[in-house]
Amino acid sequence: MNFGKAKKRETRILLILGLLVVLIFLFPFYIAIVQSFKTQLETAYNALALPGAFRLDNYYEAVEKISFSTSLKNSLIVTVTGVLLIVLCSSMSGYAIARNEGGYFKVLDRLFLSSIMVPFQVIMIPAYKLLKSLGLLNHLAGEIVMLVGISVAYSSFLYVGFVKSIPMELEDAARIDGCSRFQTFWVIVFPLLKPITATTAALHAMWLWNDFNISLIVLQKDAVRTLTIKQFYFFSEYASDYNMAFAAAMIGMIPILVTFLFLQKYLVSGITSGAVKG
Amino acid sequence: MKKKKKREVRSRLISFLFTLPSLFFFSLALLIPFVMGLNIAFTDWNGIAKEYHYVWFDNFIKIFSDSRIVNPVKNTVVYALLTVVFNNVVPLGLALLFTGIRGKAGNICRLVVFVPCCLSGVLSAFVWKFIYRFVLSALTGLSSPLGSTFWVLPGIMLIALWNGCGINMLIYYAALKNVPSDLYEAALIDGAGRLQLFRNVTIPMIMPAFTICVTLGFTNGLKEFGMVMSATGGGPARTSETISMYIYNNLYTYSKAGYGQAISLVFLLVLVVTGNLMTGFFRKREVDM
């Protein structure tokens, strides 16, 4: 009896602590949302208070100043094309590595694995040089090539693990029925890879959208900048007009937060199965 | 027999074709730049000019007599240590707390802690810079830690913690959920207290999670670039400049690409050695089930 009471009290304490954690983690969001609706005067008077009225002026101004449609378009092109290419390439290479032993495939597997350790700074200077000589600097194509290239090793690794867990009988049966290797992969195997494809796509959508390192090197002209890198320059340029900058920040947050709500299941399963990289 | 062999070769050839698209992008983004980098590290290339000369090991020797590199190295190590401590203690604490909260409330807690992870470092740094500057002073009268030469690294670390600790929290949470409950029951029957339970049952059982979170946390801390760039740009007075930023500055500010490349190769060596040592250390302490 007494035990039950103590247990109940403990549950209540944990709940209160949990609520406290939630409030602390949401606080920066509150600050951001509130400033984005306030006037400069209101923020200067009290940064914590709610806005006096619901105004969208900051948003109108931010959309105009950040050339929102261009950077959003760039971000979308880079993320969507990048994720599609990553899934296409790494599902195929992951499958090939998982289903073949020794020789070339083992070397490739090792090469991919060890490349995950390589920090971006090691390739930054030569990649800049290479892209420049190929004429891909300040092109979205260059950005996509770089992002896909540094991602395929890791995502292939994710696919290798998954392919090894599915039995080969189905593929053999399809082969006997006269399917070519190519058909077997796309018609039989690829649909079976759906869970790992969802995880890979969700994780990379997040990483590509938020990429800073590569965009900083490759996208040095305004017209090709993605939302993340555009905001980086924007925040330092308009450092004094906080309210408009916060509206710009909100505009950047909303697409990723909405996507997150749809993808969270796959993100969580990806992360908890050890799918984290730097 | 011959026919079978032929089919085997054909099958491997098709598999080889399957790897080509990945290999194409991988080569362009990583393999070729890496090999080019080995070359650049031995030259005095300034990052722009068409011409350069081979200086062989001069760049590598210079690293050890470069007084400007001392600060970034120190900052990087301090930052990585701060990150690895706080980005494990806090997520583990949160995970322990959340395992005690059942049902929908627990789900919401985990979701909220994870939400900041999908924001870029640029956005997080911007919001927190404002909080440090205006909200912190309004509430406590303290000035922004990012302006202090002593508090700047902990200040940046705190932003990174808010931005990223949800990932480690999820890993620890999953690990804690996987500890079989009969182990706890057996220990309770043996008369173990709470602290003993945690030290002798929980910790050994979640060792694999430590291996991942501590090793990746430390190597990622050593690599930190984007967050520092967005939060302070290395200031005040270079007190938050990390080694990654120093390499970047050698290319874009100091026009010493060859030297920067040499540092990055030494940096890679340090990362690989540290990562392997740490993984080895933790793997030895994992228990087989």
Given for the second form:
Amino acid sequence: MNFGKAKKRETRILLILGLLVVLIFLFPFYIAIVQSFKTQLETAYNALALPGAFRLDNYYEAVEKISFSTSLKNSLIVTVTGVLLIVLCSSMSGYAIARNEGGYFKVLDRLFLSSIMVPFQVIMIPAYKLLKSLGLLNHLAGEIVMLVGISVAYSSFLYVGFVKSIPMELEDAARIDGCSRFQTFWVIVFPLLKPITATTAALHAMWLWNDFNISLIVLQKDAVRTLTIKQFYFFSEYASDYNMAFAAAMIGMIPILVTFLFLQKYLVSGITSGAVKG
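For comparison with the form predicted together with the partner chain, produce the structure of the form predicted on its own.
Here we give the lone chain, stripped of any partners or molecules.
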């Protein structure tokens, strides 16, 4: 009986701790949602209280000030194109490294792994000068090139582990049937990479959509700015409109939140079933 009571007490404590953790993680969302409906006067009076009325004025003004349709189009172009190129490049490089462990490919693998540890601030100025010399500043193409280049190393690392879990016998059978190495990869191997492909797409869709540092450096003209950069301009040296900034943030969060909910089932399975295998 004492053992049963102790177990119930432990379960109750764990449940309370779990609820506290959930509340801590949800608290920033509460702040963002509440502030997006408030006026500046209500925020100054009590930042944590609910608004007197749920007004949509902040949302209407935010949509107008950030040129929502243009910013959304830019964000979609950068995110969709970037994710497709990351999946394309990293799946092929990951496959090549996984199936050729010696020589040049071993050096490439170590180079990718070491590049993951290099902070963006180290390459920020050289990358800026390179894009300027290539005429890619203030172009979405320059933003995409930067994001894809930085992302390929980590994505390839994920693919390497997953490819190693695929039996070589499948590829041997395909080559016996007359498939080339290229055909074997796209017809036989790539369809089996669906879990890690979805994981890579979900992770990088969130990162590319929310990117700030690279976008701030590369996209300096108003016509090519993404939603993330547009939100930054609600803050100035002498004044900040937090309510409108939160409203813009909530609007910009919707597309990527829908994408995450659609792909979330692949995230854990993709990472645990393939990425940890060597």
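Residue numbers count along the first chain shown, from 1. Here, rigid core means the biggest group of C-alpha atoms that superpose within 1.5 Å across both forms. Everything quoted here is computed from the prediction, not taken from an experiment.
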Under a superposition restricted to the rigid core, does A49 display a Cα displacement of 2 angstroms or more between the two forms? yes
Please determine whether the C-alpha atom of I217 is displaced by 2 Å or more between the two forms following superposition on the rigid core. no
Determine, after fitting the two forms on their core, whether Y59 shows a C-alpha shift of 2 Å or more between the two forms. yes
